[in-house]
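The data below hold one chain only, encoded as structure tokens and taken in the form predicted on its own.
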Amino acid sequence: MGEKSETREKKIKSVSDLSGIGPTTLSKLIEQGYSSLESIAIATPQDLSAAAGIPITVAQKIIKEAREALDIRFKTALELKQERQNIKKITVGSQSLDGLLGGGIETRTMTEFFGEYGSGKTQICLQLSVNVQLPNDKGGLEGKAVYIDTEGTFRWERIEAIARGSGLDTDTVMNNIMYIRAVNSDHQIAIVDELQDMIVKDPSIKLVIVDSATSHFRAEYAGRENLAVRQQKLNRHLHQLIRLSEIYDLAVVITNQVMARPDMFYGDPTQAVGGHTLYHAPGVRIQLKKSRGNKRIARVVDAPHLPEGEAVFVITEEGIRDVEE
């Protein structure tokens, strides 16, 4: 207990604050990609020892200290309950959809929206990148959004319209959304690697969106012979995002495409791209379907803390809204 409280008292916030790391060791670690407490915490003593040229016993101590600083330890079920009560939520703009999600999009969780073209995946992402900026009492987090676009679907015109619909200053809203186009899967992974440093420097980042998470992986690793490599890279990428959400208390939203299942005779003949890797990664999975006109149907497919259910919402000029009776 004494050692843990001592670590907490020192308020370790970066790798340079860890015991036994001098300037030379620090530069070696950063050069080898160990630039954050999170990257140190998940390293093996052997890898850290080799990267920094330090004894394994020193590496073990550094890793232990990083884990304590990040509060990675055994916790009681009561502690987990108390943590969950502190989870924040972002409104999607529709009471019906918020209700389905248990109050909105959660921090410390990765939420996946999947569906066919035109089902509203990108519209929800654009709406959330505006709504995260709302005051807390309006369903926002007074924070910024990072938008990673892999398919070129981001539209600033929609951001303007949604901001106006929420009574917000359009230029301020757009200035709080950091956009980047990922050109391939390696670039996509590298962007998320860099995000850690961005979030440390700017803790007001409260939402990370990847629209879509799977398109580059699917295009670059086509065919059964490449399936294992694709799933391995995709798995690493998804867990990058999950760690970001948990450690920095932010919401992560990804979108995903669907593909046809010709062997399916009953039920829904489509399934999300990504296979079992995606089935087990996100905390919440929501399927979107087109309905009549501008109506869309959202259905909870997988969420350990949410009951199964559906919600109907509409996509209007001003964004995501409830269906008017």
Ligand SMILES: Nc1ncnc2c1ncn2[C@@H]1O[C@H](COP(=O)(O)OP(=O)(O)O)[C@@H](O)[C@H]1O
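Everything numeric here is computed off the predicted structure, so don't read it as measured data. The term rigid core refers to the most C-alpha atoms you can superpose between the two forms while keeping them within 1.5 Å. Positions refer to the first chain, counted from 1. Compared with the form predicted together with this ligand:
- Hinge motion between the two forms is captured by two rigid parts, the smaller swinging by 45° against the larger on C-alpha superposition.
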Given for the second form:
Amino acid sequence: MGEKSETREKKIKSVSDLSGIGPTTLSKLIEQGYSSLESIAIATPQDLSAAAGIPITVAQKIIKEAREALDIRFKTALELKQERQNIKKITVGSQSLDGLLGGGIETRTMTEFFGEYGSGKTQICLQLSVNVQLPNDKGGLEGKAVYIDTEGTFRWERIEAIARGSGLDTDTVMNNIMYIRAVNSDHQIAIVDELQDMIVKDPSIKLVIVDSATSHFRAEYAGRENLAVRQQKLNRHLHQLIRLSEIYDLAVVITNQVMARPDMFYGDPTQAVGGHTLYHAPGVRIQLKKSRGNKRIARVVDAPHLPEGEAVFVITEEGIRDVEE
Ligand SMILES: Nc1ncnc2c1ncn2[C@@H]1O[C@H](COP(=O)(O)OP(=O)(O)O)[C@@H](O)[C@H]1O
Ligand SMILES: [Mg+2]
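Moving from the form predicted on its own, what structure would you give for the form predicted together with this ligand?
To see the whole picture, the full complex is given below, headed by that same chain.
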């Protein structure tokens, strides 16, 4: 993929981007359950034609486009290997944590940090929005970060301190972080909807952070009766982020606050607050736990390509660091 090139083409990201889909066809498709590229990619031309009232030939074309957009085709194992070798990594600032992650946060992947309040989720996000700017040989991607803040916990003062701690020019670093506060879940969804245009216009964006991805959804769709809607909305939102990461070779990092105490209300502490499963989205999940003082423990949860294990790191004034022996 042309990472080095300074342009990004607008690519097909959703059903509405498929060629020849006008508003009427689009609403028919959605009404009939064809609201995702995935659902169109696996449809038969006959079904799609009947559902949307379009000629079979148009349906065939749309299905082909959806499959191409999703890159659904036979690949050799060697191609898969080469695709993985194209994945780039951003250092988190601690060798121990990088080691746990197989070298750092990956592009084309959504990485979730979940854990209790104060476990270091936001500090890691702040650190990553600085580290993405580092030169390649220092563990960065020489890129910019987009920071979607839902809880109002972003602090430019921390960015300044972390940048200074990395020996970087603080104003330059702060200038390369595009910040937005999402006021509610609809706003959060709308921001991500519009992100594609921004990413296409600015190919140097290499990292997208949503801190936290889940809090608005939890607050707005509280209660058992809202569980299904919440899950559906959140799933769609997260899949959109995953799709962006894959298409544009970005790292996406989300956070998710969970209860610290297993005896409180919701059972299993590794599960998200407010229900058994908050969402289903592929990617790498890292659990963070508080330890003594400024020490934190990270653990990988069900990542097929990463070995199980733990890493210990510390949060300092300068950011995320290894524990000094
Ligand atoms: N300037 C700082 N110097 C050292 N540690 C800090 C600093 N700012 C925040 N921290 C540490 O980070 C912790 C908060 O972590 P944070 O990432 O905000 O938690 P959360 O998981 O809730 O997002 C604080 O409890 C503190 O230990
Ligand atoms: Mg936080």
